[in-house]
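Let's start with one chain on its own, the form predicted alone, as structure tokens.
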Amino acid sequence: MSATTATTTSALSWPAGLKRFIAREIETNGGRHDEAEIYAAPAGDVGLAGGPGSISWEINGDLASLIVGGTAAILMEVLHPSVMDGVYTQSSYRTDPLRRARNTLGYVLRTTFGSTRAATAVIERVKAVHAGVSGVAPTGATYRALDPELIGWVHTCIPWAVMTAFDRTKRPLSIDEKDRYLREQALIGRMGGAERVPESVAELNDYVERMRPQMAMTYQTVDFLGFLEGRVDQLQPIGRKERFDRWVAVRASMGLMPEWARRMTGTYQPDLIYRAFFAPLDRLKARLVRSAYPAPPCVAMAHQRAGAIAFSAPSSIS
């Protein structure tokens, strides 16, 4: 959902045709992810993230904090040059530009909500995936793709960012939900790999600035964020009004991290500015989007195969 065409729609009551074009988009760009082989059996599984009552399943059930914090996930992700040299050289993001986001909105709803068996063979897929990967970034570092730092990072950034938007456009998490929600989550990031990654709100600060002297903007993170942003690299011309929508986007996702990561992308906004511009906007999308699909098809699945009582989902878009 662009910037513009949420500002046109805050004052309408949101229409079925309305609903219907922003959950046709949300298909479109994210997958429908209703899998019976990977959400549907075996009956009473309740997969890695802690089943029915987690906080998991409340925070990643939620489409529109997954939405709203993906693409400050992914730009965290990637101000890591090692992560960035690998999405740079090995993917196919210029070509695809859908895929990654995509691929990891499909990992999060796969490892919170697919079965045990499920969403380990995801896991494990993903792992195989990146055995190959390794280089060299920019900044002269090698690296492998495997390396448990990296992975705990990547992992990191994730429930990090989609926590936060939860957090600021949903309902405002105790710290102690917090906490249960990065540990219930540490467990797939050991699976994927890392040998450690932050349980809780304190264990994650730390973490972020231990990590941080290792952050960097490199020439491949300027021409990443440049695609991003609709102004480098397209296979198809944007006009004006798209790359604004695109460079609003940006800094409304990135406004959820840290003021040195929106100062290091160039993604800053006085925090007046954010308060009064993006944030709202950041909250809108978000009852449109709860609106229009509350929750991925995976979730009802996910909840009847584990026994409990299986809420609405949006039926497949025509």
Second form
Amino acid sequence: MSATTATTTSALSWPAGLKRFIAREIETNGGRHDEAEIYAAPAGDVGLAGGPGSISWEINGDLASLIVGGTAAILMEVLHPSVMDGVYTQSSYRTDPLRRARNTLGYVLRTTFGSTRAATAVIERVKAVHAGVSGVAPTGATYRALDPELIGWVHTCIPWAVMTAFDRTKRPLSIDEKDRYLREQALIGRMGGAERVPESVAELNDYVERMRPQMAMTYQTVDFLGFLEGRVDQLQPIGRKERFDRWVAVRASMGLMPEWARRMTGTYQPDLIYRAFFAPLDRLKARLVRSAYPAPPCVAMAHQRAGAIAFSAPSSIS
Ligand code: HEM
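Switching conditions: you have the form predicted alone, so give me the form predicted in complex with protoporphyrin IX containing FE (HEM).
To see the whole picture, the full complex is given below, headed by that same chain.
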């Protein structure tokens, strides 16, 4: 998107009722993320990801990019059959999908905007959860979640998808900015148990090519995709319109990812259709989120803590 288009589109205003509805949906599904003990103190602490002025604070502070990129990140993570097996057999995603969504978003926000102590604590807590996750994937591979290679893959999919969403829907990022973002986020991946994670776009491209032969759709991935699209294992019946919306949202988000991944997951759309329909949809969704709920409260809290000038986060949604 050109700078001119970005300026023009961000100047559009949406009806207040629509913005309130979206803000409520975001808080209901994703949580509020305003815990004082995590984000408010100690004064001057910039946390793990670089603090004010860092590219991590700019990108991960843009809730729209986290939302638009989130589905693609999750689907890319579970394209690794061992990750898929862990999630499929040992996670509560079917029975408590909202808790899973909040915890995953919370992890990204806490590790980037939380105090050093709170960010380290959440990483250690999640590592302890992972220590109990192991099994045998449908491919026959024995795995444990704390395998540094698996942690590295799951870690990488998150900044990869979020940075691509930011680049496509907010403003184009230079290679240098992408390199800095991957480097800042790599520390979090290593603290989570990965050994080597890509720290530049060049390393990311090599890494993805190296990992690609391990990716596959198993019956579990097919089910999981069906769950995301509202077709399989729903707690309550989902109407046709909602199923269609989810089908579209999955394809729009996966449009951020390489063609091989879209083909493998069956979410491929010809470029022309992607450019004419799905990409504008990602941008529209991002604009709506930015207008209704630009950043969770923790972003302003973290700026205040670190001593920078806070920008306003939305007040409590009623
Ligand atoms: C850096 C990499 C990873 C991150 C950031 C991550 C993130 C998370 C988070 C935030 C939770 C929720 C913990 C809670 O609050 O209860 C979780 C749970 C879980 N993770 Fe991971 N994860 C990673 C890697 C993996 C891998 C490699 C596997 C599987 C091989 C895996 C499987 C699971 C499972 C099965 C749960 C339990 C979920 C539940 O109770 O519903 N994770 N992970």
